[in-house]
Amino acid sequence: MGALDGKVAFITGAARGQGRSHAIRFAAEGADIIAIDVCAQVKTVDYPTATTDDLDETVRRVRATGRRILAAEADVRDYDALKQAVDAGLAEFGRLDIVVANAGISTTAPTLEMSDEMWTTMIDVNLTGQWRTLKAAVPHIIAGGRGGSVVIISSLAVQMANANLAHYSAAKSGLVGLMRVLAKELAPHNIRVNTVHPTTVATDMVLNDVTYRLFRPDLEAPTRADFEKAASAVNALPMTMTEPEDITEAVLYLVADSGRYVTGTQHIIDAGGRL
């Protein structure tokens, strides 16, 4: 028996990276999946964002576990699209137990020099988009009357300040306040709400020239090796980056019965970076 047998999970940003990892592992543990991703280039973002082919690969790999998946292209800035995807999943699977608000972007600029558009896009995706996700999905968990779990993916940027990431840190910090209030509001329904705060994760959002320059501003054209050297220096443990599957392990703990009494908490996965 799997840890999530018979349950249904809604995961945003599921086309690749952490979201894909969560979807595949949840399916392997017995859950059916409702998955969305924007599958289009997000303006102000310098690295390639997810594609339809990426989402199709997540669908293929979930189905390979023997579980069902309903996937849709939807932007977390579009409440109607989110609600349509969730409602379609409910019609298909008959219930909803888990929400993982994972979708997010990363851009960089000095705080006093970034454009209004860069700031607004970041807040709309990484903070308001998470709220819209929860607004579209959580009422279905309440209506089910069985309790459930919500995990919001935040960041180590809440605990550690980094230059050129004011908008990102502000959005990810706002998620903690959102989580704490929602945990209090949903506790009477036996719905748990927590945030997860990863350090650097080996995903497309990180493994690109923009991030390399953020970590190595002293170099004109830093390589991945240059980046990894700087990233390793942040960690107390002898490692460079976490893998998406490492974050999935923490999320699985929170959404399964193993985390049945855990709510209102920040789960930090930082390889000792704060020490």
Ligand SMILES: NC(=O)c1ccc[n+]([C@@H]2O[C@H](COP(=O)([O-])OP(=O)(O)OC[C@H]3O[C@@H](n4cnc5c(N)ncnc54)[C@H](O)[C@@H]3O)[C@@H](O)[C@H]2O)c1
Given for the second form:
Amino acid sequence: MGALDGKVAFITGAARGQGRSHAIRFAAEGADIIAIDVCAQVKTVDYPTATTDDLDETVRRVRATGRRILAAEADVRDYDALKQAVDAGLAEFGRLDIVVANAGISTTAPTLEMSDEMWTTMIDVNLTGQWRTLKAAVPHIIAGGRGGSVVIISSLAVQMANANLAHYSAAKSGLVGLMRVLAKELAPHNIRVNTVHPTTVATDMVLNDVTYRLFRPDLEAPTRADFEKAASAVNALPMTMTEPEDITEAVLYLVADSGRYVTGTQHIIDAGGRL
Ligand SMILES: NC(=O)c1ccc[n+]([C@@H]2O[C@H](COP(=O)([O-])OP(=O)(O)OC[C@H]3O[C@@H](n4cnc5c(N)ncnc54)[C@H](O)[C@@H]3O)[C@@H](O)[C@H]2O)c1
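Requested next: the structure of the form predicted together with this ligand (the form predicted alone having been shown above).
Every chain and every other molecule in the complex is listed next, the one we just looked at coming first.
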């Protein structure tokens, strides 16, 4: 018996990192997966976003669990593409129970020097993209009449201010407002909506030179070890950073029956960093 036997989950940004981890674990718990990722470079982003090969690897690893997956290349800035992907998943699997709005980007610049393009791209992907995801998918959960669960991946950037991340922090804070309103609107349908706020997670979003320089502006060419030292200093618990699987545990709690009466909440996984 898996925690998600017979369920169907839609996950964005599923080609790698946290999205891939959620997809594999959900499948191992008995769910079929509808997965999308942009699989192309997002303009303004200084590290590589995912590729078609990455999404193929997620597909391979989900299938290795014995569950089904329907994957598509879609940009969360394109509502029609999202709707097409979810509708195709519905046609294939016959139901939808879970949405994890996870796709996101990170860019950095001082607030007052940031280009208009960097600001608007961030809001379009990390805030409006999540709303488009929900708009395309949640009506299918409502139509199923069985209830369900929506998890929106926000960030510790809501609880902690970091220089150079005003646009990211604004987008991720906006998701909390979106979550709270939607939780109220969907409660009569027994659909729960929550946000998850991770501290640093060991994924390609942070394991790159841009982030190393952000954490260690004092060094000319900081290494991963230099970055890890600074990342550890933020935490109260003795650890460096979380792994995608740590975040999956929290997401799984929220989407499975374990979280059946939990809605409208912010789940913080920060090793005590905000204390
Ligand atoms: N890594 C961290 O330290 C950290 C901390 C807090 C929150 N988060 C959030 O967690 C989520 C997952 O990030 P991750 O750590 O797995 O990083 P990641 O870069 O490995 O994964 C993000 C995925 O989103 C995809 N994506 C980006 N723009 C897209 C678009 N326009 N349309 C569709 N897909 C798109 C990327 O291709 C990538 O596969 C993001 O929302 C991120 O903001 C990350």
